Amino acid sequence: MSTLLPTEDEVMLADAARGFLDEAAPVSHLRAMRDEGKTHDAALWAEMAQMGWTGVLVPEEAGGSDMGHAAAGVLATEMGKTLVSSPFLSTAVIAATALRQVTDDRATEALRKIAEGSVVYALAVDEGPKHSPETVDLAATADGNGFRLNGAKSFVCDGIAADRLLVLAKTEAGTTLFDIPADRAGITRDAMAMVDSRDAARVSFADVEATGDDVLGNVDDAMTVLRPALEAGQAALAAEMSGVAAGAFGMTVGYLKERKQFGTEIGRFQALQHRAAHLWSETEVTASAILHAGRQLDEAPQEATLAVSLAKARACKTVTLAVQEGVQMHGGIGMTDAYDMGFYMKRARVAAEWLGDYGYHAEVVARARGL
């Protein structure tokens, strides 16, 4: 793969984001939220909206900044470096992309609310232990001019804070995507205890009423709307994971320069230098793959599947290497809750599972290459 470099605008965006997040949402912010039992910071989300981040994929005519998927990846990377807890991926990326596939007044108004930061979306797709949008048991049974939804979804990220849910359901001749209020009668949301202290829920549906107006796209044709949204989310999540890896790497290098053994900084030991150099090389190659995926989504979204899955697969491997090396090179302190490295490891583990793990995306890449 040829090396990809960020544009001048992307560098400026990253610098601006880093300046804001270092002050408004350092890792200590996530630690404080965890200790207080909080998973969502509405004030931080409002500040992101003021800077145009919530509208990064919303058209300008709907009040967004419409900066594109590569820019969304830049923002997600910077958020990953300090483990920012926000509904950016589920709302500004996934929901916004899904809504852009539909051209009607309702979708335009929903996009406007996303850009304003006045609504939080969650994606309710998976039902089992692994990402599998092709496997759907939640049923949407025809009922007059509408439907009745029965079933459950697991691992719904931002499911507790969400105002609205994008729900994938099985209908008579396929699958259908619904956009419904999260507080509609018959919906129950139970918080899941996540190791990364982020918002996730199990969402149950008991005779939930859905009308034709709640259908996003066409009945029995969910993937036309959902697939672009999933790929946008996978690319941005890969970017966040790249940021997690970079944050862990930066913390580790800082420690190698400060920690002394036998009167010498441990960063002078050749074995640790080799490991750090290998990790840096992996992060650079992965960053190129992620940037390529974002640009493919911007320039040729119908041909982006391979690039997106390659980015997510590489991100899974790289972030795992980064946090494992980080813990090991920190020694005993890396295993303690008092030190932030553990937060990076926990986030890496959850992010690697969401929207498809390494095995899922490696299979997509293999199929795309005819293997």
Second form
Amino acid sequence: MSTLLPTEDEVMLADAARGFLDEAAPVSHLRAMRDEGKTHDAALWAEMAQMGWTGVLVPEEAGGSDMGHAAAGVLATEMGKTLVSSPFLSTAVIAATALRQVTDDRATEALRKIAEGSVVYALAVDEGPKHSPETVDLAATADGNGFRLNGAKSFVCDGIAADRLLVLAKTEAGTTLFDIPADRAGITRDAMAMVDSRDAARVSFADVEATGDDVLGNVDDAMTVLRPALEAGQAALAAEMSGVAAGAFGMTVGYLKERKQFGTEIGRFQALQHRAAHLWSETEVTASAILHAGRQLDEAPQEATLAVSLAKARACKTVTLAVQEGVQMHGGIGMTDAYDMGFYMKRARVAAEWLGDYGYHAEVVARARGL
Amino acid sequence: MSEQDLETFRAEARTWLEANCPDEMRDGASGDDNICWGGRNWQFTSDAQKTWLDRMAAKGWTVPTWPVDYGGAGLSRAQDKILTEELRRINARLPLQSFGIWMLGPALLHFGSHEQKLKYLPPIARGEVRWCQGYSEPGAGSDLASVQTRGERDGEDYVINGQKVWTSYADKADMIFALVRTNKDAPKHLGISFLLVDMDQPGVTTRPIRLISGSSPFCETFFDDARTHVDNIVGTEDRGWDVAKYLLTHEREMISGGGDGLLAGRSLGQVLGDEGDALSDASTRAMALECEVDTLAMALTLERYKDKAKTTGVGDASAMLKYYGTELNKRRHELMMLAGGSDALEWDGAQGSLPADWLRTKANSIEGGTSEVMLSIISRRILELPA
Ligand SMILES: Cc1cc2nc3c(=O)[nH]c(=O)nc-3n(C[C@H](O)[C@H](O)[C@H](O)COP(=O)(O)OP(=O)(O)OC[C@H]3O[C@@H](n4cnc5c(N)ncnc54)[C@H](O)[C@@H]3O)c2cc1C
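The form predicted together with its partner chain is what I want next, because the block you gave corresponds to the form predicted on its own; please supply it.
After this comes the whole thing, all chains and molecules, with the earlier chain placed first.
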């Protein structure tokens, strides 16, 4: 396996991404979207497509840049630092990975559209309050040559902006993944007013018709396609969370050097120094797990489960500590809406929950390690 | 080196190890009684231990990454990784461990003169001379730069007087690398020299101190008109602090891995699993899960920093490795004790050396600089918070 150091290409990609995002999507961009009641910026998405980001996991034959999972993680980390709101994970990482598991013209066409930036996908898996791809109630019942879908999904991230949905449904002898237009008759989408001001929806399905052509992969066998897509998403989300942690930490250390009390910088107080140093140590340990997950997905994707869950578990732990210390070490100003720290705290909470929380992923690690 | 060259190296290493590692040395034993420390008075515990050391030393593989001229094999990081994997594959013991390898060697490679390297490094690599570390004193622990042991020039010698404390294995060592004040008038960091002193002389005496884990591997060390030739100063006079700090970063990296690796290939599941219902209560299981997650991530971090060491260097981040690795090692041992229950409360009982190991881990976050000192280093040098 490659080393756990970023390659030259990865360093360049990170620098380029940082340069672009500092201009196009600093935290004030998210704040402005929230104030205007918007959850999707189509112009930003188009620019990401132009730079090859939406095609980061799309093969070159289908017009992608095919840079791989470690590179997707680099992009996600940079996005996390300024809380960039976009359907990058849902579409460019999760849907692209799912579509790549299938080799037919329709999948290639869908991948081409992802690379172009002309489609937004959302993943509709969870139904209850916790991530649980193993428990599905939404049913796709056989009807003539096709199916009828009935049930409801919740916490469908990017579900309002989405043109298409990947829907996990229970079928006769297992579960099946459908790839259908988000506006198909019988689908109702309700926006959720999320704490992180980002796009999420409750989606209900009433007698929604689907054909065999709408099935991604094989009937009764969703996991062959969905498992790699979830793992890719979890790894990239962990990377985004490390960016969120880095953003919050950077603000906090800056404040420790600037704010004065008792006639001196508060960063001179050892009680705060040691907490900051501990937090930095946690972020370093987490960074290793995230780099490792990206490498593993690129080099041995069949054996990535442990690496991915390790990364997501560590990311949950670290980002939670980073935003909590972030608010506390800022004192009163950290609690104000006018200051950005709150945005970090809110995104951290949503990201920690999405695609499996700490306990979910620690459990995966434990099983793999015989605990 | 290309992938193919590395595979060739792996094949050669495998064949050589198969042919040369004695069967008795393939039990993976790492406990204190099984370590080969080497030295002038070393008593090998078996013929196999001696054969294994001699063969590995002849190959340069006791210190694989050191230059060939100084007793190593000049291996790259990638080759060294492969060699470690191949040793682990046959469950081989390390042929030799020592403070010379972990601490003095890297410092001499960086600061020593060619003559000093030629004189001192090969005997370390061959396990012929055993070293100890004379840093701490009764009045200089965390505040190490306050050392008071004096070194005064007398002709071609330094004459040394004073007391060191917590000197690990001083009673077994042949030589000591010591921090000695050679200038009383300079600011405290700028009056210290790094001296190499032979302990086989009347002016050096040691007195063992017993540890809470039962053994007594560390000592008080007294210098009464002890002598060493001026050629035995590493770096320049009064500027030993730079050498001392550099050496500490290596010591910290070594301690952070818990000696032979945090995991040594075993999961907490494997360690605790036999205990049946030890993990059945929710609280213990939750702690075990978190510990395992952190351990795996830390093991990757040690690998990442070894990669870094070969490119940009580790520097002050060794404080992070030391802090995190040792606190984690303490947590792991607390969990093992908890899982062991009353079986783990008896010296040399059903859990073997676990009780002693558990107590010994408590020193990990003290020796080589305490956790609090590590956090201060991170906050000042890495985060650049005001001091
Ligand atoms: C098993 C073992 C082996 C050792 N082997 C060796 C050896 O071979 N050679 C050698 O030279 N030394 C050795 N040592 C000594 C070791 O390096 C010292 O014990 C260590 O540096 C701490 O110094 P101290 O014991 O004087 O504690 P002190 O410095 O007195 O510390 C007491 C407490 O105060 C805290 N503290 C001190 N200063 C600060 C500060 N500025 N801010 C916040 N907290 C602070 C410490 O963290 C600690 O909790 C060994 C120690 C042990 C336990």
